[in-house]
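In C-alpha cells, one chain follows: the form predicted alone.
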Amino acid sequence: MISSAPVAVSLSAGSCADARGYFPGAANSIYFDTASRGLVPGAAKAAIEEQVELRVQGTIEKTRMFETIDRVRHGYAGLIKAHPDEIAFTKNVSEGLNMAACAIPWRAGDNVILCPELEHPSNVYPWLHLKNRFGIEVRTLKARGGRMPVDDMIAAINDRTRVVTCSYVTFAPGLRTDIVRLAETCAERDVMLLVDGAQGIGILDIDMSRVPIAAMSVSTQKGLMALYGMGFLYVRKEWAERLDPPFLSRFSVDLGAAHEATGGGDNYALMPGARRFEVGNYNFLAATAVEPSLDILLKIGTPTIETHVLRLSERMIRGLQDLVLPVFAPEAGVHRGHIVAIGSAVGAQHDSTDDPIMQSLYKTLSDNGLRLTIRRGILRVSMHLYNNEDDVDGLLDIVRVWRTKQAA
C-alpha cells in the first residue's frame, strides 16, 4: 500500500555534519558547484518517486496536493522568516522578477536603478523591455571591485525612482550585497527593492522580519536543494496591497474556502498578499522535490549553515593564497559568502577564460571529479551544508599537485 503522506527526514538538530550523509552526490564527488545547483537529498527521490507511481496508480488525491502545497508554503516562509501569505510558488527567478516588475504602475520618467554588469540577464532584459513600453528610466551603474555598488544606488534614488533591484549574491564574481543597508534605506524613501535571491537563499541567513526587503525572487534549484521549475517570490504584505498583476485566475482571487473551479462576479477580491500573483495549478512535483530539502534547511537553521558555509570559505581562501593564487576580493567583510571566486578580473565570457592558467587549473579540477564552473573568466567554487573541510582540502590538495607542475 503506498503511502500520499509526506517523505520526512530524520536529522539531529544543528548539525552540518549529519546532514552530508542525506546527499550521495556528496560522498560520489567533491561537490563544489551549488552556485549551478545543489545537490538533492535522497529523500527527495523517493517522494518523487512515491508521487509518481500514485499518479500511475490513479490513487492520489487532488486534495493531497494541495496540503503539499500548503506544507512547502509554510516551510518556505519559516525559512525566511516571513508569513506563509506572503509567499506566492512562481516557475522560477525570472518569472518571480517579471511577476513584481509589471505589478508597478509605471508612468514615463519614472526610473529603476541595477548594476547590470553583475547581474545575471534575467534581471536586466525586463527593465529594458518596461523602458520600450512605458518610457521609464533605466539608471545603469558601474561595479565598485565586483561588488555592488551600494553608495551609488543610494545615491542614485530621486523623487521618481520606482525601483531598485540587485542580487542577493551575484551570480559572478559572487559576492554578497550588503542588502541590509540597501533594504532600510529603500524602505525610508519608500522605494521597492527587488531582490534576486537565487544565489543566496538557503545558504545564507536571512530574515524578513528585521530586513524590509519589498520583495524577492528564487528558485529551487540551487541552495533550496530541488529542481529546476519551481521557485518563490516573496512579497511584503504592505508592498503586495499596491501591486496590480499581471496576470489573474481563480487561484489569485479570493473566495474563501470554496472549489477551485468556483466562478466569481465582477466584484471579486484579490487573494491577500503575494497569493494574488499565483496562477494556475502549482508544480506539484517538483513541491514533493523541495520539501525532504526544506526539512533539512529548517531542522538545522540557516544560521548554523551560514557559518559552517563561511568557516569552510575562510579555510580555502588562505590555502588558495598560500598557494599563491589570485582570489578574488579575499578581504573579510560583509561581500563575504559561500562562493570563492579564484581569479583577478571579472571577464565578458560566460563560461570560459582568456586566462590560459585558469584554464589549465579549472581542466585539472574538472579532470580529477571536482565539480565547479567558471562564470564570466572566473573560477566559481561555491559551499553548501554538505561540504565539509575534507571537500576544502581535496581541492587544495589539486591545486598543490597542479602548481607544481606548472613551476617544473
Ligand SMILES: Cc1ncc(COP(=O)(O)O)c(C=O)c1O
Given for the second form:
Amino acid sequence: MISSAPVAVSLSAGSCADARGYFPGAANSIYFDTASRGLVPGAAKAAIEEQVELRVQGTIEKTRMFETIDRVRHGYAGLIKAHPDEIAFTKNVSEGLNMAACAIPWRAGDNVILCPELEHPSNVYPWLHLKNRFGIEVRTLKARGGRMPVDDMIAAINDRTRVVTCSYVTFAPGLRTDIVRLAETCAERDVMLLVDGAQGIGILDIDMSRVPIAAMSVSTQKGLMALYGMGFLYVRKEWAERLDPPFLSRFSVDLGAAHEATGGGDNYALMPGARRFEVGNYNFLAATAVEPSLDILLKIGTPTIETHVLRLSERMIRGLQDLVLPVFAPEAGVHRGHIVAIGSAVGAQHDSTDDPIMQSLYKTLSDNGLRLTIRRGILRVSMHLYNNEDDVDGLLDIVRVWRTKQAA
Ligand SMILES: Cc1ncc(COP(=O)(O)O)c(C=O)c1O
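Return one more block: the form predicted together with this ligand, after the form predicted alone shown previously.
Now the complete complex, all chains and molecules, led by this one.
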C-alpha cells in the first residue's frame, strides 16, 4: 500500500535554511544548476523505492495511486494559487504547450505573438507547425536588451491575435518577464496568454488569483525538484471551457465516480476546467517523487523562497561586480530572478561560448566541483531554496583566485 499521506518532512514554516538538509546534493557540491534540473530531496528516493517495491510484490492498490494524484493536483494548484480543476497532468512543458496551442479553434489568418530568440524550441515549433497546418501568422519580435519585449508584444496585438506566448523566466539569459503587465493587457483584449513556466515555477512567486494568465505549462524537473517525464498544464477555468481538447479519452470525460474502464456514449460531458486535457493513466512514480518537494515548497511558500533567491542573486551580482566580472543585466527590478548570467552578450551557441575568458572561468568553476551551465554563450548560475550565502561566497572565492591568476 502506498502511504496515504505525503512523505512527511518536518519543517518549521518559512525556513529555507532548514530545508537545505533535505537535499543531500546541496552538501556534496555547490549546486547552481536548477535551471537545468533541480536537486531532488532524499525523501523522493524513499517514496520511489516504496512504490516500485509494491509493484514488485504485486501489492499496490490503484485507489491509493489515485489518492496520490489527487494530493499532487492540489499541491500544484496550491503552489500557484489556482483551483485543482485548473490543473491537467502532462508529461513535460513541451506537451502542455502543444496541448494548449492545438486546442484553439484556429482560422487561417489568426496570429500568435512571440519572441523566438528568447524561447526554448519547445515554444517555437508548436507555432511553426500550426502555421503550416492552418495558415496562422506567427508574429515574431526581437528581444530588448535580453528582456521579453512586453511593450512590443502588446503593440503587435490586433483583432486577429489569438495567443501571446512567452517564458515566465527565459532559459537564457534568465531574466524574468513583466508577466503582470502582459497578462492584464491580454485579459483586457481577450487574448490567450500562454506561459512557458519551465523556469521559475517553484522558485519565484506567482499567484493565479491575482495575475490573469490564461494558461501555463510547467514540468517537475527544475523548480519542482523532482523527475523528468511529468509536468502540469494550468488552464484558467474560463479559458479551458472555450478550448477544444486535441485528444479525448476516458479521463477527459466526466462520468462521476464510475470506474476508469466504464464506457460512455455519444452524449459525453467533458471534465471541468483543465481536466478535460487528461487522457489515460498517470505517471504515478513521478507523482510520488514530486510529493516531498511539493510538501517542502508549500510549507515554506514561494514568497519566502523568492525573497531568499533574490537576496542570493543580489549578493552574487555585487560580488561579481566587485571582481570586475561582467554580469548580464545586473540592475534589480521586475526582471531580476533566481538566475545570474555571467557574460556581456547572449551568443548563438547553445552550451559553449566564443569568449576564451568566460570559457576559462567556466572550466575553473567546474573543475572546482561547482555545478552550473553555459547557455547561449553565457554562464548561467541558477538558485533555489537549498542554496545559501556559503554557496555564493564559495563561487566568489573561486572567481577571486581565478582572477588573480588571470591578472598575473
Ligand atoms: C524555458 C524552457 N522551456 C521548455 C523547456 C523544455 O522542457 P520539457 O523538456 O519539460 O518540455 C526547457 C528546458 O530546459 C526550458 O528551459
